[in-house]
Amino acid sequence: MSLTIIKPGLLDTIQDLGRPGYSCWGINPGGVMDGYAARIANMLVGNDPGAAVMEIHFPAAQILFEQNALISITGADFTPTLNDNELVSTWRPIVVRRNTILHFPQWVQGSRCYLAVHGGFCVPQWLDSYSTNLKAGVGGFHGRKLEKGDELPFKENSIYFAGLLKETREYQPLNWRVDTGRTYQLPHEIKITTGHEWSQLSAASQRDMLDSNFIIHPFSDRMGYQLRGVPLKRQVNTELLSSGVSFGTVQLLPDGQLILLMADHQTTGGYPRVAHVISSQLPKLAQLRPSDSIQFQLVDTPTAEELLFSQEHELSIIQRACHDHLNQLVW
């Protein structure tokens, strides 16, 4: 069972939740940019939340399903359409008939969406992860973005989904979906905690960072968002030893501008770490695009922890509900 890329997109890759634990070797965790959307995509089709998914950017690929499949599409809205005329919903499970073509003709909102297939994609692991490391050329599907003619196998369905398809329909949405409004609300307001070198900023620059808007530069990518705004200044320009960084670290560059590290960030950096985006805000950060604005809002660590615990609790409820719904189809 497989799907085939009949027209490649801008940057479509196989990703999972990353490969933590190898930073000491200089290998970054990588993985999906929006872990929240990717996990829900897998939950909707009955997969483990950490199973491999396809991360899709716009302009996106055209995909031919060689067999009947249960799929879900989450994250950004690129107007997913089947066979040129059937608009399909996001954030819900959908049964598609064999020889159906999925494409994404129009951008509506967001930066990247996720396609999950029941059973998961059958690609080899590298260092305990299915994620594509584009810099190293390993992981995912031959260590590269997906190209025309690529055939991605997925595991055989454990549920007879063809029985859910009406004879005249190319697809059938199942009768539940996920509401994610709370996670992505106020998309341009990004909560941060202070970084190790926050105190090195001048008092005026600390105020400027919290009171000003920053624009995502077009040169931004999966490694980091380059931000443009009022230049910030340190009290004393001393050199720093390189130290560990993570997804969401905000560093101050020598020219006074900021860079916000994303999923493919380097393992260490020598620029001041003035702030960190809190974990619960990374999903909506991942859905911002070049030229979008960011307004930082400072919160304390207990608040950051409470927001993350709340998000994880919500995900556990979603997973349990999806599992129960799919079990009803079987029994």
Contents of the next structure:
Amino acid sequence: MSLTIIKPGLLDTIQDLGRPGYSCWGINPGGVMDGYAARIANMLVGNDPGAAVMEIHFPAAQILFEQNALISITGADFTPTLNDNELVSTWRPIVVRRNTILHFPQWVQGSRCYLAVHGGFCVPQWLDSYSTNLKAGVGGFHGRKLEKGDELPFKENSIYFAGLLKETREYQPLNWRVDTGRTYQLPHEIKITTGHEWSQLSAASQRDMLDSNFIIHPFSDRMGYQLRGVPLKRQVNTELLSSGVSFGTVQLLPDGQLILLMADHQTTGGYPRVAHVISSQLPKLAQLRPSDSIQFQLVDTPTAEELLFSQEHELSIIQRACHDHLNQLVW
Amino acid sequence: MPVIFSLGDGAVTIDLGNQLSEALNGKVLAMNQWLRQHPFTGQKDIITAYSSLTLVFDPTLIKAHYRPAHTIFEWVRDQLLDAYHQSGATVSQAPVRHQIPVFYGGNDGPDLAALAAAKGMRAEELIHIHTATVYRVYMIGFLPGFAYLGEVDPLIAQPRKEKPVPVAAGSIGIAGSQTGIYPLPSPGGWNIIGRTPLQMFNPQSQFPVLLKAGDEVVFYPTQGL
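Switching conditions: you have the form predicted on its own, so give me the form predicted together with its partner chain.
Below is the entire complex, every chain and molecule, led by the chain shown above.
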């Protein structure tokens, strides 16, 4: 009951929904960049949304399934392909036969995709989470990215689903898929709420932040996206003591450029917090890439909350539907 | 009065004043203790810093469980105001004091000689001054187990370097009026004066970090075994 990495990718790690609760020790929550795609990947194969998944960047790993498995691939589209020739769809459950090889020959869109297997990956938890903390070298699979020869056991066998494989085929997609609705629409428009130091920006800089484009610099990773755009001016220059920051916080650096804090951000920071990307748009943000542009749109807190509730509502409907579909198959 | 503001739709910060002060930090830790003793459904994490506390929460759980009349932000703000008013001036326990052995200078403290020279003193004097203070752990942040300690004697305070350089695990540095210990190898801009052999972060331990906010630290020079 396992899969093996036969060729490593650029950055493939085991993640879950993160490790909140340990900021008092300086340990950041981390976890998947795109929580929406990762949760749906799990739902499609009948897992708890917080089960361990593989977060895959491009160029991606080549993976050998050593057992029949029920899998799903969500998030970015890197043309998931089985045994060289069979392109499989994303956002859909797929039964794969043992000895099948999954690889990702071509980038089409997005920045990271999620591979879930029925039962979830069997790795030990560290501080209640499966997420890999690369900086501390702990969590996930031995605290590091996946390398050639790594063997990842599954928690459960997909024995029920193997019966769905037709004799002549290496794989069998099941006949439903998830429509991601509004989540990734208008990929370059990112909604923000104001941060505490927003009012310290000059009126011209406030306008610039909302009216101009910002480009994601190549020097961007799971910790944060560096943005390049019109330099913004703060009207005061009081130094701030370090204090808490969050996934989505937009900080103003001393040179007037912005940095967007992502999943692996530090727990605290001392730069002015001019804005925060709203939670429901973090999945979209997580799928942007270096040299993509961003236009910020200001919304108020009630709007941000409503958009999150509507996304969560949609996820609860998807979860129920996935559950019902799988149950009908098995019984 | 404290300022309360949103840190995005999943976190709210209460800021008691942008000041490095033992009293404000004590109040932050008292609120932290109170919130941990009176958690609400949907409370996910608490980030304590020098003079602020950030409460991280799950808005959907709060909505489902408490059905607040207004926004989730306003509901969490009221929880923070409660914590502010209900908690004491500081935590109830006496602080834990740690004695930290330090190899000063040489390869362990590559910036010691230059810092002493900049301050017009001998390295021994700088070490004497650094070891004469009982430091308070104001906060843990930046890296797992990285303790921000204050305050160093003004005689040895020094701004951080212009550019970060690679720093070894256990390194002890000075930045402004703060001193701190690097738990992991990392790029860093602090002036490194020594290194401790103690492990500040051990992921295999049940309590992976040695120092906690509110603890006290005293350094002493050692020449090894």
